[in-house]
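There is one chain below, alone, in structure tokens, taken in the form predicted alone.
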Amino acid sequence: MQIKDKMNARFKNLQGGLFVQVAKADVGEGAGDFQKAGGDIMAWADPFFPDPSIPESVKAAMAAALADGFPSHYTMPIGMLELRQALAETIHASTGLPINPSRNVIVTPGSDSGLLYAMMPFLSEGDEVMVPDPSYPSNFLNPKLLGAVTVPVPLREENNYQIDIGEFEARLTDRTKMVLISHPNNPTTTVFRRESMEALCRFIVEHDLILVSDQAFQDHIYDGIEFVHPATLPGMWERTVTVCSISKGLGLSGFRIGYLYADDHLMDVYYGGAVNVLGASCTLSSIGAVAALRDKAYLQEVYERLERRRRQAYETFRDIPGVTMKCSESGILSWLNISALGTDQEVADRIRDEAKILVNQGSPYGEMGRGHIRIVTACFARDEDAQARFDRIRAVLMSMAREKGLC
């Protein structure tokens, strides 16, 4: 008997790297073993990894809390009130929405668990969830774990990965329940323009759907591009669940603090299930998160560092024969089309073996991700340390270009 046959079909085909190699860098022990052997990881969306990144204001708040001894105790399962208040202020400042910290916000132990929790109340067996492709791998897997069916909707590189509502219309069925997006998009860094977002939201309202909007990368938008919060558009507040994080914008991934905000009719359900599904978020991390959210100078400092870093990456990779890319529009990533050099696995494997750096293959990000690689260009605190790794990656890509006769 195979014991996995006792599992339901949603889970039994998951693989954690114990018996076969898994392409995702955050599954199993592969990345950890690679790092222990002296390799560098530029495949985790963790700004400044592996270097320290806690601002002094946050250290001071946490040290004071430890001295008082309070962090040994639970906070509320829905999140510490002081943290929800700080989050409500932050959300209101960016959206203009009247956010009540005791009715519209819930804290989650990271945005990954928050993303799954956001979807749980809505999906039943056989429901369909539309997911832009390419997109965050969890966006394709999470609906399946909840018994639903993921319906990829292509975003095309030649259209700067903007939403084509005709592609959504073509895939609409009587089973469609939800649209799930990453905005800005992970891995492409694309910010969906107002025209795209308004068209998508009209589609959602017209067909009485739910939107889950993963906005983990929303804090740093470049080149003056407008960021449109879908929850603010007509008819969307009551049908949108927004998932956010302090990991990417503030460089505090290890704190494991995410949050959802939504209409109170939705939030009442999330509050009701919090203790059963989420548990309480880390008390010490919550105290640190309050200090981080209120340190506006630190957020600006991170923005300037990441803006500089994305330009470094662009200048390093943009002129490699056989490689095409755009300068990142948001966040901490760069997305490279390397299809002229080989498959995304071949290229990622060469970078791993020759440059001793892990980057992400594009295939886990969807069918439209094939032939691409994702590099977390925000890794390492110092620009010169990051540049040294960029140069090693460039050397491998140039070597592959020469082998293909492209230079």
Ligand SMILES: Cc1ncc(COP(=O)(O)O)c(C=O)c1O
Second form
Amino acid sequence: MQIKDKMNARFKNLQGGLFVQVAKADVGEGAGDFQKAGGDIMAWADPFFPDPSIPESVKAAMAAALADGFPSHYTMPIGMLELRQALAETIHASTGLPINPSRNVIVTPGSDSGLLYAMMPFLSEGDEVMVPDPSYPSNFLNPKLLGAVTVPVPLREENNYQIDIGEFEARLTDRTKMVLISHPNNPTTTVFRRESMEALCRFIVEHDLILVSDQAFQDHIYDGIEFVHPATLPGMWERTVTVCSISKGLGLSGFRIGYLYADDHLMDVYYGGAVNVLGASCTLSSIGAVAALRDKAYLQEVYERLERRRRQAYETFRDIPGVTMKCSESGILSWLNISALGTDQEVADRIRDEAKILVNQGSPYGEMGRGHIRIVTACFARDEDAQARFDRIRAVLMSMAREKGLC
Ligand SMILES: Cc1ncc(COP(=O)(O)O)c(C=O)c1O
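In place of the form predicted alone, the structure of the form predicted together with this ligand is requested.
Everything in the complex follows now, all chains and molecules, and the chain you saw is the first one.
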């Protein structure tokens, strides 16, 4: 008997487990072994990894809580009230939305679980979910795990990766149920401009769809670009679930704190399933998250450091023959078109073998990700340490450019 034949088709064919040839770099022991052997990982979207990055105010709050003994107990399955209050204030300050901490926001153990949970009530077998391509790989997989069908919608480099509503209209069917965006977009760092977002939201309202907006990277937007919250656009509040995280914006990925917010008619259902699906988030991390959200000096310092870092990366890679890129609009990533140098696998393998650095191949981010690599430029606490790695990556890309006769 094949035990997997007892599983449903969505799970039994999952790739990246123990017995496949190509292990997923972000799941198994592969990346850890690489690091132990002296290599560096710039492939996890984890600010300041692997250096310590917990601010003193947060350490103090957590140490005091440990001394009290309270963190050995559960928080509410919907999240600790003080954390929901701090989140409600933060969300209100950036969106103007009237967020009631006891009705509109739920804390999740990281936003990955929040994203899957956000989709669960809506998706049935055969429903179609439109996902801009390239996007965060989990956003292509999650709908499939729930029996739905993912419909990639291309974002084109020549269009600055903005939304072309014609591409959505061309893929609309009577099974289309949901649009799932990563905004700002991982991996391209694109902030969807007002015009793009308004067109998308009109399309969603007109066709009576649901929007799940993955906003894990929303906290750092550069160059004064406006960040339009889709939940604030006409007709959207009642049909949008916004999923966020403290992992990227606050540099506290190990705390495993995410959150989702929505209209209370949607929240009614998310409250109903919270204990079954989410359990509860970590009590100690929740206490730390409250302190982090209230420490404005720390938040400003993180912003400034990440903003410097994306410029450093741009200055290092922008003039390499055969590489095209834009200075990142948001977050902690750089997205390089390296198609003139080789496939994304060839280039990532050369960087791994010669620079001893793991970066991401573009292909897992969708068909449109081919020919690209993603570098997590916010890795390492100190700018100099990051720069030393950027220089090693540059040296490999320059060698490849020379081999192609590009310089
Ligand atoms: C776009 C995006 N959304 C969500 C997540 C999940 O982050 P977390 O579960 O740490 O909140 C990630 C992690 O890399 C991401 O890149």
